[in-house]
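Single chain ahead, written as structure tokens, the form predicted on its own.
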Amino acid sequence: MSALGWSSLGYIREVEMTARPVIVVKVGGSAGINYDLVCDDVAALVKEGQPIVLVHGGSHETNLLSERLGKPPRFLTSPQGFTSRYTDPETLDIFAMVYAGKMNTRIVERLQKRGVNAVGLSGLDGRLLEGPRKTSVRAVVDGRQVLVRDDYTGKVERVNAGLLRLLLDNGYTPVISPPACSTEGEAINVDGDRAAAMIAAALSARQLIILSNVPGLLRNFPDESSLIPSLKYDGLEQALSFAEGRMKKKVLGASEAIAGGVAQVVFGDARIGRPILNAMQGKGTVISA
């Protein structure tokens, strides 16, 4: 296989490794997220030598954006309660400003602050992050199915591992957001979490972080006093059904980065000083296989 070349099976396994496993980080784009906690723990932790793939959201951005452009935004309940962002070209625009451009150029920004060569990608860039678009999606408006046929989101099948590999051993650090590029090379909407599971099976992680504005996955949201301290990977069905808002696909990103062969998953706190490094220790919800 060449450096840059394509796997079967959805995604890639390189043979060629750093000298200690990476570790891919989602940090969400909720409100109340300290980013300049997770840049220095990410700093603090590539200065030691641990490799990290930085995945982030904006979805609070987004949301503000699209509201100062008169433009609100507008969500889709699928039959099963995911929830997702109705992306049509315009709003897709607005995406893309937000992920792509300012989130991720600060971000980028913070870190090289800190010492980190961050390079910031989208999932368009090098066909990074790719998936088919989707050609209609089901919701639930009113109490009735729907299909919506004009919005531009998709899943991601392929990561182009050999991209991120050729990065992190010349001692860069990926900070990477969507939109994904479709098999037609479109821009589209996908999911963070899912996109970062899939992200960390193809580089064999050694875990996967989700990083949000709560401390874990909760029984009772809002109460943070019910924080699950460990799942196991056969539980996750079963936390699906209590889950809230966002951190349903969370849980799914959980089950599918398992699923690839990733050995462990945490979701953590964005609002704590040193969030990584807690994760990595088991503060939070840890989910294994």
Second form
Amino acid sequence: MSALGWSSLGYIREVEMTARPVIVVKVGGSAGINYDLVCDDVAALVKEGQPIVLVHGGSHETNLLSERLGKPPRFLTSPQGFTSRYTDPETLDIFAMVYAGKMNTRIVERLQKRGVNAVGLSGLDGRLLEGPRKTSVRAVVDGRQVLVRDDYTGKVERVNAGLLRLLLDNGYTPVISPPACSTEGEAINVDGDRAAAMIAAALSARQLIILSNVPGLLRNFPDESSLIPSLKYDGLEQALSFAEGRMKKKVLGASEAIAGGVAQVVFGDARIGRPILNAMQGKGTVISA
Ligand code: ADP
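Okay, that's the form predicted on its own, but what's the structure of the form predicted together with adenosine-5'-diphosphate (ADP)?
Once more the chain from above appears, this time first in line as the rest of the complex follows.
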């Protein structure tokens, strides 16, 4: 579909498409996620005129490739208990090979097969995801605090929403992955959930859907019957106490999205059929303002 499609039907459809608020979907990178099912839903929604921005992870594949290349993954735990991948320059190469390489290409391919004109972008392209690199990272190792200086990580503070609008308004579906772009133009590892939250806020998305290999936020992980069906923004701080490991970043991302004006965030299950449609209907953990 062209932005200047003056055939009356095409033009009207164009206006309808751009007028509908975007849904931002973040699909994780942990084992068990079914990307075919996620892409089935993206295709169904895009075909009915719902603009989607898809953000994806790649943690499990990065761990596998790191092992195969003889550079086992290492993780840093902050004094606050948040974990992140230790990303020295060699790890950043492996990270980019998986995220912006294999994962992004294969997701774009899945969408193209389903008739969706997807465009794959890393956060470096057009400075899509930009923020400062942390010059040093405080981590707890063997109970002691240390400063790590060769880590290429940072936090997304700006999103090139204009570039995303340009694509969406012309009928393309952006498929986005880290790395992001530091203020100095370096590739940096950033958390995908928090990047998705920034994208959702920048696009005034109607929903941010965060899909992973769990049914949602569990009060007693890994007991899936302890799913928390809904939460208010005020309850998120307490929720941080029962989110372990990387789930903490999702809770943080949810709070940042809502603080940024997104009305609803849903944590949903990407192992089962209709993952996005289920989440849109409130299946999972629904977090609202
Ligand atoms: P992804 O790579 O799919 O984004 P992550 O691995 O970063 O997902 O985070 C999801 C993981 O968080 C789950 O697989 C689970 O192991 C872990 N987790 C920790 N605490 C909880 C919790 N309270 N509820 C649900 N999942 C949790």
